[in-house]
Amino acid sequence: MVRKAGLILIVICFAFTSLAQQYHEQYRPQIHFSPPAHWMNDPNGLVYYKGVYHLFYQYYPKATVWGPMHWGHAVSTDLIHWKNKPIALYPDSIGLIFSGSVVVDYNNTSGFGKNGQPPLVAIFTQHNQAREKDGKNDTENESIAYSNDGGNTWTKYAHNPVLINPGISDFRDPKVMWYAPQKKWIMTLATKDRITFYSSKNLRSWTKESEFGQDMGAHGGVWECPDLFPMTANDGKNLWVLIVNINPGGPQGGSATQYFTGSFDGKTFSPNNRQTKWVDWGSDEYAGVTYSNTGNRRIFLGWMSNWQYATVVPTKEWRSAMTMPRELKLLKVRDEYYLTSRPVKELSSIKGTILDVKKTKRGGNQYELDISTDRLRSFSITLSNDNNEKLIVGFDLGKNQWYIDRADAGESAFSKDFVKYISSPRIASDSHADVKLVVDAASVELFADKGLTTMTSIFFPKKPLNQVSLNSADGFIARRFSYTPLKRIWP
């Protein structure tokens, strides 16, 4: 074991490439997905089919701020390396293309399949700007499209929309799943301050089943981008998890992702407690949902930004990135069930040689830090550069909190809402702990206590934070403190 009382400084000299090339601009993520150019927000239509992970996303191809929404498209075979594809869905006379989901219709319930092959069916919100300008409430309806070539090209259904707005201002973000016990599709839809469940036998006609959440969870803003799925906890109990994104009203202000655990019978979701829980306690994970058709794995992806300042962050050619894809599990702690989040195992495909941080290594400015201890005490990890910019990540024993301090981590004047200090209560109760930090050019993702606490934060240093130090004045003993370089994913 290595005692880390006092300050140990490790300087890691990073190599740089030309900023003039695409995917080499200042602040450009090197291990996270970001669009080639222009504006991106919510991940949409996450589906795995025939060895390919599809990522559709809210996209405006004409500017680096929000505009008339399309579905951008990228694909991957390993969730790490991405290939950009042409725009999948364009706005039409019904409306813009807002968020939604994609399913594999194995039984061809929709009738869109051909030659014995199941179609991919996209279910998405269309937002009518003309009706919005006229002051109407029913501006959002649900439409569908289908693909017979594995998601490369899409045909919109001739009789869209398939679900008509009942007359409310927020009626969007359908997440659809197959409910095998009753052989029907379930749509989980965000409807203003609650979730409404609909069912269908064919993806074309929908029947309202129930509502949930008017008096549950966080309600500081509108509910958006829901997701419903079953999980088996570590004690063998089968539960259902309902994800609900909210904007504003997150634990750090602005947007965030909350969740509920309970039961679902094909009609009604019944929570097993009233506690408000967060998938990510940081300031920069939103619209997070999971992939469909991944078997026993539950893979989560979020938008790595916050609506408080997303349109004004200091990037030029593109705006925003996705989080690292994460695998979710359900863990019982004391008498409660909590989601845990960890980077997907496929991240190992870009890992270099693991190094003890006492040694110096040349590499890129993206890396992973792993720290573990048998006796948790207050400590901090500082990422810094010779411009005196620094990001501090740590644990405060007195407050029993994990935290990220980005007050001096670079540019922040672009928004008064760019929170400088972010904290989360520690959920785990044991004395041993582990922390994993995934660091990219302008982001850090913290996974503590095997993912019971997750925090995501973006930052904008003028130069890469290429120095790492571990500090403690409280007798902190690190059983493990390692640095692993990560290879950039873009050519």
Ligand code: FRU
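Not measured: the values here are computed from a predicted model. Think of the rigid core as the biggest set of C-alphas that the two forms share within 1.5 Å after superposition. Residue numbers count along the first chain shown, from 1. What changes on going to the form predicted in complex with the named molecule:
- If you fit the rigid core between the two forms, you'll see the Cα of Y483 move by less than 2 angstroms.
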Given for the second form:
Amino acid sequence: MVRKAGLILIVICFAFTSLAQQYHEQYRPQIHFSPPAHWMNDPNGLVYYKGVYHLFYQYYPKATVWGPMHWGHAVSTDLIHWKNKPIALYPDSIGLIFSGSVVVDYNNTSGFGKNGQPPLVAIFTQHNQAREKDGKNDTENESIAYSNDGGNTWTKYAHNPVLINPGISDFRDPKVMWYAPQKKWIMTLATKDRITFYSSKNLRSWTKESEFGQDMGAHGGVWECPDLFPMTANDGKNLWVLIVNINPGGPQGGSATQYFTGSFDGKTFSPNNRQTKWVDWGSDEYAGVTYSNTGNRRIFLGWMSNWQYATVVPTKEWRSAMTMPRELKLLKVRDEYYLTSRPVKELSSIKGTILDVKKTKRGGNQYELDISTDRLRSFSITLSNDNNEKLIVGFDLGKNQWYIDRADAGESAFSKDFVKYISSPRIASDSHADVKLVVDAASVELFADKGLTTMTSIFFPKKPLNQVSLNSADGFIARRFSYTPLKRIWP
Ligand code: FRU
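Switch from the form predicted on its own to the form predicted in complex with the named molecule and print that structure.
Below: every chain and molecule of the assembly, starting with the one above.
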């Protein structure tokens, strides 16, 4: 009896310590979503419904490397604090559960609704590994599932798949939206080197509308995870934005998120120019798409890694995190329209007291920095720790570039493709600069010139980079240099 009680006590203690350690491990993001354990990639099924933001994600629950994909699930009421939920979708005989989206079917066009409540409908790719092993091309088809309890539990449609592969090796990542003028659903699908648009009246049967992009944009890799949505620019112009993730072929090598602006008439997307633009110029934002059902707000979330090295980064218990959720806006600069990205305003829920600092600051492990200059000039901000590890972020006036230098920011030997110096052109035309940095245990997100240039990079220091200093050759003191501690989001 005594022996048994002792054993129970040890088991309880063990359970307690492992619980207490979760989300406290080395490199563990403290203000970004990461799965409790195991492998995660793309955000999926981003939908806001009845006060809840759902985050489904590509998940392999048996290892910290990619494997047969499920949809993991977490929920939040403020986009900042997340609650982990049970796995939402499991692989089946049709295939693994690859990326896709979720819509609220307000008019019950699908007929899956119950008791007068609209169903949530998930549209996702099923990838068939058996056919892949047989060397077949058509391994990917689109399937659907529905939820009658606000996204908690899901039932797969009995007659899946609903969109059959016409013989294309990459046929995936459906993003679906309601096109009100023609009362139909539009599916934006990544089909190898282009986007194919399909439409449907009921989410169950789909008709091809058009193709876009074979001869436009970046083509250094396969097109994946698209998104299509309307936006009104700051000058009142109404445009459509088409996001197309690409891997490899991004500006820093590997994965990245490009976009096009133009018009859409329910059938065809027509770009208003041929420029290749990037939502995020950094090395570590991929598969980014936006939430559905958020009215006029466009909330973007990306996977904070890069396929070049995602499976070998030095975290043990889990792999990868999501970016800070960002609000997108469309801004006219010279004669062009660009997306701007800024952390969602809900980030203020974890902000401590804003401090006006002069040149240096020693502080906590997660924080936001805001710096603005009186005129355009070169300057840099060094984030460092007592271990001599440092990350340098700055603006190079001669090259007209923003940059992140992570060469000395910690472990990097795990991959030769872990680019050390990451830079992007300045898009803004203002005569002064501003930059916001959001710093976590193993990541920095840079939002420069009101978010016109955005860059995300991960790094792996032995200890968090809790010291900050502002540097410039001419002894410049920022017009504004503020430091805001951010409280960790996990219980
Ligand atoms: C993008 C991607 C998607 C695919 C998923 C598989 O990172 O390759 O195209 O659906 O990941 O996990």
